[in-house]
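Presented below, as structure tokens, is a lone chain in the form predicted on its own.
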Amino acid sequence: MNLLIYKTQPELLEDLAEYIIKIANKAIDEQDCFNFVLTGGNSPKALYEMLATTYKDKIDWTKVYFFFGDERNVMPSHESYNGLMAKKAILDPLNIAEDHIFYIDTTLAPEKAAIEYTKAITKHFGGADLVFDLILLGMGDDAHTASLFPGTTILNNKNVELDSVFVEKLSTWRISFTAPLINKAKNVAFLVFGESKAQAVKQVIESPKKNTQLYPAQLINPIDGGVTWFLDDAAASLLDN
């Protein structure tokens, strides 16, 4: 686990599109393509919209494939589909080809989309092992990731795909990566911010126990890839080092 924390939300974002471009780069050479999944919240929308001008020219983006780690079980027009939010702030600037997005399709059942995404990433990897180059996290102050909330169903589901899973705390749906299939990427990288997410940041790194149904996010840990936590000073302002 790679630990890094900022002074400032622009100086970490521009760390975090560094780390990004120099990954993508990486995939593009060794395999022509650059299989990115993408983190839904607030958080990110100011780093997208970096990569899509300040360093739009330091990756050839037609040689990248979106995807999405969880999705809200809303209509894709409404504001809080995650899919919208990308599009408005990278997707669309970029003008990324339409076959090169992965949306989840939540005009379907909840249970439908996680099958249909499944299917779908299945096919794009060949019959291959899914493991995405780079798969980026949000974390609430609950220590939930992707839609990996404390105490649902989905936190025991010991299968490389997507899964909906009903959210009580939310009284909704979600469809979301299960842990196994994040912990299948080369490179996984959180962005958390605030200090409202300053007793979760320290729970999942620093508690000497586990209690990943409590803290979801102790559940991230990549077989054969690495983690890196983007904190800025008050995320991380209750670690002991």
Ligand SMILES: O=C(O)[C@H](O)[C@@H](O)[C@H](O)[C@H](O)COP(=O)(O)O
Second form
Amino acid sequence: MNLLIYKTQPELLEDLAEYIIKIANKAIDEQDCFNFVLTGGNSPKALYEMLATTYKDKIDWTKVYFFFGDERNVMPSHESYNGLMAKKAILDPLNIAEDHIFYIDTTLAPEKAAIEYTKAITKHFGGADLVFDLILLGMGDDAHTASLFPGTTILNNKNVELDSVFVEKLSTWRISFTAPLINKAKNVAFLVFGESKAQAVKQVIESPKKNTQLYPAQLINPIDGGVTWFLDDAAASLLDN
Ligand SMILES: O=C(O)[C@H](O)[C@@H](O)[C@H](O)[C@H](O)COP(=O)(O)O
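What would you give as the form predicted in complex with this ligand, now that the form predicted on its own is on the page?
Then the entire complex follows, led off by the chain already shown.
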């Protein structure tokens, strides 16, 4: 696990953008494509905008395929649809071709949406193992990541790559990558900033006894690529070392 802590969000975002560029260009050199899983929430918006402007000439974006690690159970036109935020912040500004964007189809019932998404991703990988080059993750102040919320059924899911899950505390359904799918990725990066996340960061990273039901982000331990935490001082403020 790599911990990178920054005084300011601009410094964090700049380094994270460079990290993404490096992984993307390596993947494009090696396999002529970059399979990139976006996170939802508010934290990544400025990063996506930065990639679409300052860094737009640093990658051959025509070789990038975009996926979503989770999605809310709302219509694609709804303001809280993660795909819509990404469409506005990076996908439209970079004119990404429709066939390079894998939105989660929330016009379907959640369970069906998860099944159809799994089929679409499986087809994209041509039946090979679903190993993404980079999965970006955020984390809530309750230590959830993607839609792996504390105490939910999806946390015990070892068999499928994607699942639908009812999140009691939000009284809503979500569709999400499971921890086993995330852990297959070559690289995983958490983007976490702000005071409100400090307790969860400490619990996930430093608690001596793992409790993945309580702190689901502890489930994220990629087999090969390792996980890098991009934190600002505020989010890292309760860490001991
Ligand atoms: O769909 C989502 O909301 C995300 O996938 C979720 O896991 C998010 O990353 C965290 O809730 C942090 O969200 P913020 O970045 O808004 O704090």
